[in-house]
Structure formats: structure tokens, C-alpha cells
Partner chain sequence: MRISKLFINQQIADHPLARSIRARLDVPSEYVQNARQVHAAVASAPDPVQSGKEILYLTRNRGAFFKRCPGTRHYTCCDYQILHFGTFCYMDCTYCILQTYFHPPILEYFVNHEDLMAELDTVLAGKTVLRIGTGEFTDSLIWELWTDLSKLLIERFAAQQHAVLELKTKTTAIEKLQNLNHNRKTITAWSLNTSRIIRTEERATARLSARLKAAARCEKWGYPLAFHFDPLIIYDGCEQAYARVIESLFSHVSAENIAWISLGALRFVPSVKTVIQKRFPDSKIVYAEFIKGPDGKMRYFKPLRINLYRKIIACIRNHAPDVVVYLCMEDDEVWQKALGFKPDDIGGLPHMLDMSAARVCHLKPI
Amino acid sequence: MDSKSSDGQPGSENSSPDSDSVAHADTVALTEINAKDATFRITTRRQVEDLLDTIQSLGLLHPPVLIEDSSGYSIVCGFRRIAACRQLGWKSITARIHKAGADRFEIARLAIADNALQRPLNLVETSRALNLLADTSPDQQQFKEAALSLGLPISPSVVPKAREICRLALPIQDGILSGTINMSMALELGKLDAAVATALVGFFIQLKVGLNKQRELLLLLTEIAKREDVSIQQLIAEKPLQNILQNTAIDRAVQRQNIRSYLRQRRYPAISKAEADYQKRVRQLNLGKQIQLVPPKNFEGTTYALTLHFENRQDLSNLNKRIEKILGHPALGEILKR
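Could you give me the structure of that single chain in the form predicted alone?
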């Protein structure tokens, strides 16, 4: 805690252009730095391979920022840089040190700026930044001003949702970072049991489906689980679904459609049977590309729609003749007598 600066004399510099607190440069033993304290951690990146060569050949071009604590130092900025130095076998580093009594709001702004002003933050990092800022800001007005200056959202409708993201189960956060889960779905999954949410995230990642399909699958799985008194995890782990998921011989789009069809058939057996019977009869009618017969939604009504595609009178005349034949086809009678 009372180590000397790199030149043997106490050094000092402003911690940030907007801060009145003073940091001094010191050489610090890595054993004195508590890397487990993630209070000021914003970055979600853990890999350090991209830093190793540069640090080994050129040293630390941008010294990490630390703050004194009861056992040594906590990291404000430079989690990956310090991890890289440990991996390289370094015993000590030069860092900028803030006193334990430094303004936590200013330190929080510094930690966020170190990340946000270099690159766009992902959703989890934005969530961490908003929570850190809210936890340290003196009041709501200063929170808004600081968030705005750092490029963070300030909308009252967005901030509470965004802040919730970094509190969700880690598998959900991983789903966000992989680009599979967006904020809306993440918050829906956050309402579920952690084990259920974890199973669903893995399911969605494997299928690579968008938000609308995720919602449809979640609804189907939830309703089946409730009706059959089984867990969603059990449903996903069952052989029928796993056989489809593990079938690498089929295209992913076909795989998604097969899973959707299976779940719909299991959730709505009567509708699925009616749809299968309908498709069978339609194939017998041999409508072709210019005629489409549209059934009532979910086969719950009796009104059908017939769509014709034609370019001229001759096309329409030909279609009229085909419709006359269709009217006398037994398959049409089977469809309409349902």
C-alpha cells in the first residue's frame, strides 16, 4: 500500500478530465491486487490472447487504474491487462492509484469511460455500467448527466430493463453475448426458474432462431409442460426433440420446421390432424400454382377462400375450366363436409 512510484518518488495525475480526485503512479506487486473484486468491472471479455504479444514486446502502454482497499488494491480499469501480465509471469506492474477515500462516483465514471469511449458496449456491459453509475451517483440528475456524457441510455422506459440484464442468470447473459437472445426475451427468461431458463437458452442457441420463433417455441413448450405436468427441461431432453436436434443430415431450416411441427402437433393434436387431412385432400385436388385454397384459421370455421392468379382473360378462362373440374372432385367434398 505504501509502495514507491516507478521513479522512486510519489507521482500524481488527474484520474480523468472531469475528476477532481488525484491518482499517483506506483509500482504494485500483482499479489497485492484483488482481481476477484468486480465492483468496477464493465467488460465481459475474458480472453487476453490479443494483449499478450503487445504487452510482452512494448510493456503496458496504458497503465491500469487501481483503488486502495483494506487488503491492497481493487481494479478500476484494466482487468484484462492485469490478467495478461499475470499470464506472462510478471511480478509487478506500474499502475495509477486512487486513495481509498476517492469519490466513488468519479471512479465509476472513470471505469465506464475506459470501456465506453473506446468501443460500443454490449448489452451486458451497458447494464453493468448503468448499475455502477446508479449505485454511486449522488442523485438522479447527476446520474442522467453522467450516463448521457458516457453514451449510455437515459430513457425511463429503457434504463430499468437494461439494468436488470446483468442480474440475470449467467446462461441468459451468455445467450445475449452470443447474439441469440435479445433484451426482450432475456427479461422473459429471467422470470423463469434458472434451470428452465438455462435449458431454453441452450435450445435457442442450438436452433439459431429469431425472437418471434423463440416466443412461439417458448409458448408451445410452456403450454405442453403445463398440460402434461412435466418440466420444460424434460420436454427438451425427450427423445423426439433430441432426434431432430441431433440429425445433422437435415438443413437447419428444416430442423426448425420439424421441431415446430412436432410441438404444434403435441400441443394441438386435433388441429394438427385436421391440417394433415386437409393437406392430403388439397394434394388430391392438384390445384397447381395458380389456384390457392385457404382454410379457416385453426380449422375452427366453415369459410374457405379461393385465390386465383392470372395475367389475362385466357388465363382466367382456363382457370374457370379447372375450377369446374375441382367442384366435382370428391376430395373437395371431403374438405367441405368437415
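If you superpose the two forms and keep the largest set of C-alpha atoms that fall within 1.5 Å, you have the rigid core. Keep in mind it's a predicted model, so treat the numbers as computed, not measured. Residue numbers count along the first chain shown, from 1. What changes on going to the form predicted together with its partner chain:
In a rigid-core overlay of the protein, residue 56 has its C-alpha displaced by under 2 Å between the two forms.
Next up, the form predicted together with its partner chain. The previous block was the form predicted alone.
Excluded here are partners and other molecules; the one chain stands alone.
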């Protein structure tokens, strides 16, 4: 196939040459299109396999939109369509072309609308759209109005954070796109060195942990690393963690628990030991399901609580006997002695 113009519109249709804003349709050689210029790229999808069959059999139903630049054309809409055409071996396509001097704000809205009006944008795409709009809009009011009409967030508390997302290291963005991390965690990771963030995203993906656990693990890793003057990457690469991570014989939930326990013990060795000692002694007391012994919070206070669960007098009487036994047990003395 030499070339194919299949936009369903006459290829010779031109707009007024005097108007910078109005596009005209024309046939453009693919070699003239700069595919590397991602100024107007909103989509995060790179694969084109889903488009190949349709384009091959029906042609380009919707012509891509281009804008003239110093060396040819940049893509405004249709990054994937053009990539598919290249993959199909086409030499040229029919596209709608804007003049180089066209209103950048209008072009930006076109690029965003082409994506946002077809499907919900993901977080990275939203971020790209907001940045593109902010960079081209003449003022804040027009930015807000355009964002609103395109279904983008306009809250002052959200916009700056959302705009930050597409500037983060690519592995963090990939973490968002894979659903492993959310905006809040992405921004946290964005404060770290890119290599460290990359290691953490990999760590979270491997463990498949939710946001709360991610936060806990990040805090533990960060504080251990700072205290011990090692990098987070080194910590993750150390044998104890790797042994747990590479142990495929254990369930993922157990793996997560083991990782958390290991990090907590390393971050809080004295507290972890006290908790373990306490649990060991409570087990020695053999309290059963009807009695709970609650230590002072963080072992800071000195008051313990004993909770009894019973249904009738006999139950309570039995518990009373159990309590008598507990009172004489050496483990209770050990607990109270601290």
C-alpha cells in the first residue's frame, strides 16, 4: 500500500488561509510528522494493536490533527492513530492541519477534548491536560472555565498536586497507571530521589500493598535509612528483606506481614521486644477467650485492664476461679514487674 487517505472527508478541503485558528485538511507524508514532540500528548496509552485492524480495513475514520512547526508538523490529536499508520507501513495520511501561529490555547483544548470527551482520563492524563491548559491559557479565569468544560478538576487544593503528577519519575507514573499507588503516595515518592522512588514502586508492586500499608512501609524504610545512614535501595536489597521477598512458598499476605514485622523490629527494637515479651507472658497465662488483659498504651502508664466476657453467673464464677489461678501465675508477676 502506497498511501491511503481515509478520513471520510475530501482531502482537498481547505480552510481559509487567512485564519490561523481554522484547520484545513491535507495529505501529509508521515516523515514530515515529528512523532517525538509530545507537547500536546494527553494519552498514556502506547500500544496500537487495537487500532491496526480497523485502520487497515476501514482507513482513518477520524483524521489526526496536526500543527505546523519549523520542520514539518507536530501532533495535536491522534498520536496512536499515526503510530498505527506507521506500523502499517503507510507513507502519508490525511490530517487536519493548523497553522503555526494558531491560538495555542485553542489547540490545547482541542488536544484535551479529543481524549477527555471520549473516555475518563487517568491521573497522568489529567495531569498532562491541566499542565497543557495552564501553560497555554491567557489567564487563570480562562484556565478554570476551560478546565471545567473539559471535565478537569479545578479545586485549588487539587490542581497543583495533580499538575505535579506528570512531572514525576516515569516509574512512579507507571505505578499510578498500574493502580499500585495513588496520587498521595505518588507525591510522597516524588519528594525522594528518582532511583529510590523507583525502587519503592517496585517494592510496592511486588508486595501488592494498599495505601495505608504503603505509607507504613515507606515511613519505616525512610526512618531506618536516615537513622542508619543507608539508602532505601540498600535496605530493600539487603538479605533479610530479599529472603522474605523471594520466598515464593509463602502466601503474599504472610510475606507482607513478615516484611512489616521485620522493618518494625528494626525501627523499634526495644518496643518490639517488649511487645513480644508481653505476648509471650500473656500466652503463658493461658487466659482463654473470655479474658483479655490489656497493657497500658505503649507501656507508658502503669494501669492494666482486665476484660471479662461471660453470659451467666456460672460463667462468671468460672472466670473468678481462672483469675485466682492467674493471680498466682509467675508470668503475671513478670508482666507487672516490667
